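Shown next as structure tokens: one chain only, the form predicted on its own.
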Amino acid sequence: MAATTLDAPTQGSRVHQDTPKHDWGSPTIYFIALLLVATMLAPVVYIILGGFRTNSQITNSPAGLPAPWVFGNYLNVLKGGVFWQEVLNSTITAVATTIGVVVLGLMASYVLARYRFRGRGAMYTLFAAGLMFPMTVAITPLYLMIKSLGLINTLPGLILPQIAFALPVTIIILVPFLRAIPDEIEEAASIDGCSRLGFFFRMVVPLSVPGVVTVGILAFIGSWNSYLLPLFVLNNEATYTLPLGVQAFASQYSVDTAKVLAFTSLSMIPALVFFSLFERRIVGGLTGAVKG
């Protein structure tokens, strides 16, 4: 019985050491993970709220709140046929970027990928050396080839460039993705007759799912916050994108304050969006290709 007694009270406490704690971590570093988000939601909050002042409210208390709420600055921007037209243009370039990027960059992948050949790695360094190649080093010669092919102040003329700087880091993630494909399903598929372009289509594409998402997420936001290569390409207003607009817009605009806030507000919000939607694929798509 005293044996029985003095068990019990011995099997709880290992009962209640084994009972895993959780660690919230240092104080310290939520504190200063709040104040980092602040510093960078900081600026978006106040151009959001600047769009609901006027020109008066903002000179007398800079980082005041909006009193009385002014929607009239959002109203005139959204009635005027400009914002539109830049967004449509914004549109057409980001989309059909993505497109060309993930259509090129996943049949390139496959290749360096999937074949054995000849200058296969020094294919895939040449690829990744394009990381390093910034855009402001080619603009001039790049600008000069645009002109030379007529396509100064045209849509095109923007997306082809767009799409050659996008795809180094398109192969640099989806080659990974590629090469974790067993060798067996390819053998399989063979012997069931399957081609190389259905094992392509049937296999490889739906596989490589997550990283094409990923490299088109990318794609599409980098075409729709591009502003130096618009800013050489685009020279006509028919044809600015957004970021190209809101700059036009600011010069336009530049006594009244409180409309510009409200017209880059609304140029930014639909990446802003789109980015807070599609956050965890991309997060997704990097992991895996670093697994890969």
The other form holds:
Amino acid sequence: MAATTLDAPTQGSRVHQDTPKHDWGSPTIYFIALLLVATMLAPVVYIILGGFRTNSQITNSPAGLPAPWVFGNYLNVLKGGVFWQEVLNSTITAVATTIGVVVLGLMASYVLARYRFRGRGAMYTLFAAGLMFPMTVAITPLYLMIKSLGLINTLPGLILPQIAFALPVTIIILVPFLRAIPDEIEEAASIDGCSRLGFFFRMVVPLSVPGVVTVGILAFIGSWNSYLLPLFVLNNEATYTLPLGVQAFASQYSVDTAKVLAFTSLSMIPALVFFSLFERRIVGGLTGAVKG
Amino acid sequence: MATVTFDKATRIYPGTERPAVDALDLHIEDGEFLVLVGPSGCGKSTSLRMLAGLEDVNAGRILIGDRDVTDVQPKDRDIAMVFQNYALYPHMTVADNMGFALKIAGMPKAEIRTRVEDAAKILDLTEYLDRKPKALSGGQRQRVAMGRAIVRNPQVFLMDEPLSNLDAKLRVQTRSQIASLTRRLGVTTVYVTHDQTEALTMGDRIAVLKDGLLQQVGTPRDMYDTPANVFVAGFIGSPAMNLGTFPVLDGMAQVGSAKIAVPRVVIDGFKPEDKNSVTLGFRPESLDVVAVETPDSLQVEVNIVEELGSDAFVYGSLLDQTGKPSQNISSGAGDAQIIVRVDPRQVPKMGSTIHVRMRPNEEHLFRAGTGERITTV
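Could you present the same protein in the form predicted in complex with the partner chain, rather than the form predicted on its own shown above?
Every component of the complex follows; first up is the chain already shown.
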């Protein structure tokens, strides 16, 4: 008797629960999401496709597809030396900035996180206060400083300030990360015969790889995208980085829209590749170093 | 020679008044397994860490063998430590974890490999040598921590509550494994625990600490049969000893409704703070259930019976002359409760009253004022 009365409701509720929640989620949300994605991607797609057209095509039908597909613009940019020179400059700057930020940031964060000394709080605040000074505020005195050092129009004149400006974020991310390494591991290592410096190189560095990757990615992208500092520091086209190069190219060939579009879309590619390779690693460093 | 000596070693944490460890005087023989036991905050872990060199020593000395190691770095003390949370290096394999100290010392790779494999064989870890700690169970991690200590062939093993993070059954198994292993290796071992059962079963000698002060040190049998003060009496043994302070009149102590004879030496030694009372302790197994009421039998009203299969324990209230529960007695069950061990086949009913009598010469007498043991023999 009890069995038969129980059967009916469970069967009915099972049918109701399965269908909407199963695999697809709410269709409204998907629709809104697709709208947003389309809005964001549309300009990018326009630029990329624009590089495959001639100027007359663009003038005649601004929003149309390439007909026929013209590869001359892209080939010209790729064959000319300007684009590759600028990619090289950007790469050198970004790599050097990242290395400097990672090495200096990791060492400073280790001391701030795990050593106890007077003025530790003040030093941490000093680094964190660096966040309060965006490039725009500091650019004028910074320019004068770089000029007096004789580093105008050189890549080191770009790299050194970029390291300095990237350090606050680095330290703020790495200090809690390194603090999460249990004291017991340090004690066990010390009983095993490890000196403090040995502990840093043998234990801290391997354990902090997720954090270092996060910080490195942020530093690399920050350096690659920076525009204001290179604009002030670099005069010679031979030393231009890619963002500057896009702007210079656009103003130089302003009439040749298709070529400008080709240059711009080519300059997007390195950053996109880098980001899509490493995006998953960014979150890993924002949690603790050692779990359990 | 790997003896260990604490010579009035003291540790005061900056900003506190009471020392965490107060002038500890302890000598451990070569090859001995000494257990430091006590409640939380008694200073046992601090003492161990002072021996390891992880805590500063504010006064006194620590000696390993004949060497004063008070100011020596942990790595130069020739000790190995097993931590409560194992403290394994997460990014290294089991083999690398165990060989880490040897690699730092500059030992050739082949010799490191041999030593690691020997230790792994003793501890049954050979098939896990290439795994990382996160792929191991709690018991396996604990064995790796022990292996890391064994491989170094130190003069002293230090163990800080290594079994606390294991489940109950694994704890019992590992307990005997650790005891037999250290016996086989013959290395002096200092073992810290808050579990008095581990202390009694594993130690050659036990040292009980409370509030930074050493209460008593002796063999398990000594600690069980002749506790030096009320604290040790109530701490060692499970279930704990029944303790109560009773007034003495005409050479007899009024224990509930019973009158128990008190030896002459107790009354002669009365001091003002004793207030003519004596603290009497008797273990649950020192009480016999008697059928007939006698002047020296206690009346116990049964509240709960705990049946453990091989034993049964009655948790009850001690009734005084008027039949009301006495507040004067405390035991492992808390205040105003008494524990009696009874025959598991003849368990009294709840709410009934039983008569129990102390077996002669199995009672413990302590000064009511200071809590010190009164020797009657």
